[in-house]
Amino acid sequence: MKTLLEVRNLTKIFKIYENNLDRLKEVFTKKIYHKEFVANRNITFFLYERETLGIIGLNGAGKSTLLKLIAGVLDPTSGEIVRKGRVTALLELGTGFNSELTGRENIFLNGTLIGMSEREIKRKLQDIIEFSELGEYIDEPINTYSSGMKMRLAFSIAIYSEPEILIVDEALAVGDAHFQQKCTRALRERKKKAMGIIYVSHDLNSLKLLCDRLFLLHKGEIIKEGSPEEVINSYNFLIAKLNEKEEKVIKKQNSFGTFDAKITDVKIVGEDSKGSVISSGEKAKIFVKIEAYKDISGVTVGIAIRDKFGQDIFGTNTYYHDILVDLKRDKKYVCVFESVMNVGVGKYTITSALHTNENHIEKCFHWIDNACEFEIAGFKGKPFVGLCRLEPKIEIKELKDE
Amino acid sequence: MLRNLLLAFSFAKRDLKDRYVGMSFGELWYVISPLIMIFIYTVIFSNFMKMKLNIAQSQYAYSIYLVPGLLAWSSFSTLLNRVAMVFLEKAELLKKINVPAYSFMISVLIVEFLLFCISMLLGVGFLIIIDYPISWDFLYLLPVMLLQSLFAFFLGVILALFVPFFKDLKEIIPVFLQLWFWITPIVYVKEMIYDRFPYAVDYNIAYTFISFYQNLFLHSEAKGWDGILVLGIVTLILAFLSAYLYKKMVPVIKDII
C-alpha cells in the first residue's frame, strides 16, 4: 500500500524558560537556560492511502502537539515527517476567517490560506456553498454566524480542498447530528479517493465508527497500536487506573441516611474492558462496599442506573431478589451485582442505597446519589439505537396474493 | 518557495481588496488619503502660513519640498511597522495553518510599495498641476522607491523576529519611528539643524532617500547617488542578516506565539 505520511522517530521537546530573554540568549549562545518538557517522544507511524487513523489519549498526552507537527505549524526537535501531498488541518474552527467578510469571501480567503488557487476555488465554490447548507447566509458577514455555521463552512472548505491528508481534531463535535452524519459520509467518500485521514477525538463511538486503526498516546509516546476495539480497551484501562488513583471521595451533600451502616465505595468493572467504559452487551460487575457500625438484620442493598438526564434506566435491590442481608457491627461487606449491560451508548451514573424492605421510605441507613460514573461505548453483538436492547426475532416472508 | 511567493501575491490582492470592504468609496480611498495629505500641506503651508523657502522661486516652494518627504516617510514607516508586527498580528493563523510568516511579510511589501507608487504619482501630478518643471530624471524615482521599500522591509523582518520575545517592541517601534521622523529633515530644511546636529543628517540612512526625492521635486535633478549607494549596500547586508536570523529564530518563534 502507498503511504501518504511517514513519521519517523519524531520527538518534540518544549523548552521552558524563566523569561523570553533567556530563550533568545539560547538561540545565539551555547549555554543552556531551559528546562525541558517532552511533548512527543520517538513517535513512528505511517499513514496509508484510504486509511483513517485515529489518535486517542488522555488530556495532555501530546495529541495536539503531534497534529501540529504533522500540519507543519510546529517544527520537530528531532525526527522526520515526510508528507506526500497537501495536508489540510481542521485544528480549530474559524481559523483563517475574517469576521467582517461574508461567507463567500471567506471561502476565498480560507481557501487561499490552505493552499487552493483562485481558479480552483472558483470551480468548487458552488459545491462548497451547497455542502455547507448556508443558503442565502453565505452572503452575510461571518460575525453574524453561529459557531455551528462557522464549523460547517470550515469543514466544507476543508473537504473540498481535496487534500491528500486531512487532519480532523474534535471538529465534528460542534455540528448537529444531521451535519455530523453528512461529514462522516463525506469523509468516507473522500477516503475512497485515496485520501488519508487523521482523526482525533474523545468520542469513543465515532472513533470506532470512522477509524481503521487507532493508536493510544500516553505521556507523549505511542503505547498501543492496533484495531479500534483493542486500543479503546487499553484506553479504558488507562482511565480506570487513573480513577483508582484519585480514590473516590464520597461527597456528603449527595448522601443521607442514619449511617448505621455506610456505603464506602461503588465501582463498576467491565469484563473485557476492565474499566468503567463498557461496550453495550458486555458483562459488567457493580461492586458496592459496605461498612456496618451496628448489628442490623434485614438490610436491602440497592442500585439504580441513571442516564445523563437523571432518568432511572434500571434499578434493583436484594429485596427483589429475595436476598436478606444481615450486617454485623464493624464488619465490611461487598455486594456484587453482575449483569450484561444491555443499554444504549451514553454516560450513566449509579446511585446506591442501604435500607429496609422494598424501598428507603421506612428506614434508610445510607443513600448515595451518583456514587460512580460509567460510559457505554460501542457494541458487543448487534448494534442498535435507543436506550435498551430488545432482542427481536426478525423474519421476512413473501406475501402471497389472496 | 514559489508556492509561498504566489501565496504572498494572493494575500496582497486580498489585502488591497478587503481593506476598505463595506465602505462606500471602497478602493477610491487609496487615492483619497494621499490627495488629502497633499492638499492640506499645500493649502495650509503655502497660503495661510506663507512659508517660503529661499531654495526655490514658487509660492508652493515649501509644499514642493514637504510632499515627497512626507509621502516617502509615511510609506517607509507604515511598511516597516506592519512587517515588524506580522508575528503578532498573524499569530492566530500561524499557529493553525502551515503558511510561512514570510508570505505575509512579502504581501505587506507588495501592498505598501503599490500604495507608495500611487501616492508618489499623485505627488508628481501635483507638480504638473501647479506647472512646476519636471524632467526625465523623475524616472529614477521608481528604483529608489523600490530600494527604500526593500530597506524598510528587511529592517522590518529583523525587528519582527524580536517582537515575539519582547512584546514591548510593539510600543517601542512606533515611538522610535516618530523620533526618527523628527530628526530627519522632512518638515524642516537641513540647514536649520546642520550646524548643531550634523550627525542627524550625515549618519541618517533615511535621509539618503528622503533628500533624493526632495532634490528631484525641487530641482528636477537626480543627485545624491553616494547616499543611494550606501543605502543599497546597507539593504544588501540587512537582507543577508534577516535571512540568517529568520532561519535560526522562526522554529523557536513557532513554539512561543
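Numbering follows the first chain given and starts at 1. Heads up, when I say rigid core I mean the largest set of C-alphas that superpose within 1.5 Å between the two forms. Predicted model, so just to flag it, every value in this text is computed and none were measured. What changes on going to the form predicted on its own:
Relative to the superposed core, Gly302 shifts its CA atom by 2 Å or more between the two forms.
Taking 2 Å as the criterion, Leu209 does not count as shifted between the two forms: its C-alpha moves by less than this amount when the rigid core is aligned.
Fitting the two forms on the rigid core leaves the C-alpha of Asn19 displaced by at least 2 angstroms between the two forms.
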Contents of the next structure:
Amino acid sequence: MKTLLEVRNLTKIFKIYENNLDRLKEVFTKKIYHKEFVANRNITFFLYERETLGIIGLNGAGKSTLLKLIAGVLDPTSGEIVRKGRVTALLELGTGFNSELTGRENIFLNGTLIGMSEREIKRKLQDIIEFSELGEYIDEPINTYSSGMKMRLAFSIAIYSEPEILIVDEALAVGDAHFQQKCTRALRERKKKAMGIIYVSHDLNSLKLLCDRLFLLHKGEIIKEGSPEEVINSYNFLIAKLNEKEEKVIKKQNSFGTFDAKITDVKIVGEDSKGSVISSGEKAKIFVKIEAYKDISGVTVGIAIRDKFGQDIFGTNTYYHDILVDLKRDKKYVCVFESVMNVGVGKYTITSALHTNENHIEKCFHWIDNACEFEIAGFKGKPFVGLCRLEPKIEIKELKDE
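Could I have the structure of this protein in the form predicted on its own, to go alongside the form predicted in complex with its partner chain above?
Single chain only below; no partners, no other molecules.
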C-alpha cells in the first residue's frame, strides 16, 4: 500500500514569554527569559492511500498543533514530515478567506492558497459552486455568511482541489444534517480514488464510522494506536482516570474502574425466543448483575447498545429514570432493563457501566465494553429498513380540485 505521509519523531516546542520585553532581552543578552511548552513530542506515524486516520484526544492534547505542522502552517522544532502529494487542510473555520470578498472571489483566493492553478480553479468553479449549494449567495461577501455557509464553501473548495491528503478538523460538526451526509459521501468517494484523510473530531460515532485507524493523543504524545473501538475505549478510560480523586482507576482488558463495585454478568433474553437471537419488535430483558465490595450510595447503572460499526444506537441508565441505587458491601444485585427491541436486523453488543450521576466522568466504579452480544433476526410485525422502528400511520387521500 502506498504511503502518502510519513511523520517521524516530530516535536514542536513553543517558547512562552511573559511579555515582549523579555523576548527582546533574550535576543540581546543571550540569557533565557522564556519557558518551554512541548505541544508535540516524538510523534511518529504513517498515512496510507485509501485510509482515513482519526486523531482523538482531550482539549490541549496537541491535536491542532499537529495538524498545522502536517499542513505546513507551522515548522517543527525537530523531526521530519514527508508529504507525497498535495495537502489540503480544513482547520479553523474561515482560514484562507477574505471577509470583504464574495464567495466566488474567495474560491480563487482560497484555491490559490492551497496550491490550485487559476486554470484549474476556472475548470472546477461551477462544480465547487454547485456542491456548496450556496446559490445566489456565492456573489455576496463572506462577512454575510453564517458559519455553516462558510463551512460549505471551504469544504467544496477542499474536495475539488483533489488533494492526495485531506485534513479535516471538526469541519463536519458545522452545518445541517443534509450537507454533513453529503460531505461524508464525498469523502468516501475520494477515498476510493486513493486519497488519504486525517480526521479529527470529538464526535465518537463519526470517528467509528469514517476511520480505519485511530490514535489517541495525550499531552502531545501518542499513547494508543489501533482500531477505532480499541482507541475510543482507551479514551473513555483516560477520561475516568484523569477525574479520579482518592480512588485509583484500574484497567483490565475491556473494562476499567475503581472496582468498588463490579458488573459480574450482562445478558439479554428475548421474551419469545428465550435467548439472545431476538426478533425486531420482540420484548426483551437486559440483566446486569452487580457485586458490591463497599457501601456505595447514589450509583448509576447504565447500558449502551452498539451496532456492528461500534456506533451507539441507544443508551440509558437509572439516573435518567430517576432511580437511586444504593449498594451494600458484599451484597449482590441485578438491574433489569426491559424494552421492546424496535431496532433493525443485525448484530449488536451491549456495554454496561456503574458510575455516579449522569456519566462516568466524575467517578467510575466499573465500565465494561462489549459485555455481551445479541442478534436481531427477522421481524415481529411489519418489516422496515434502518436502525429503528417508528411505526408510522399511513393514510392516502384523494385530493379534490379546488
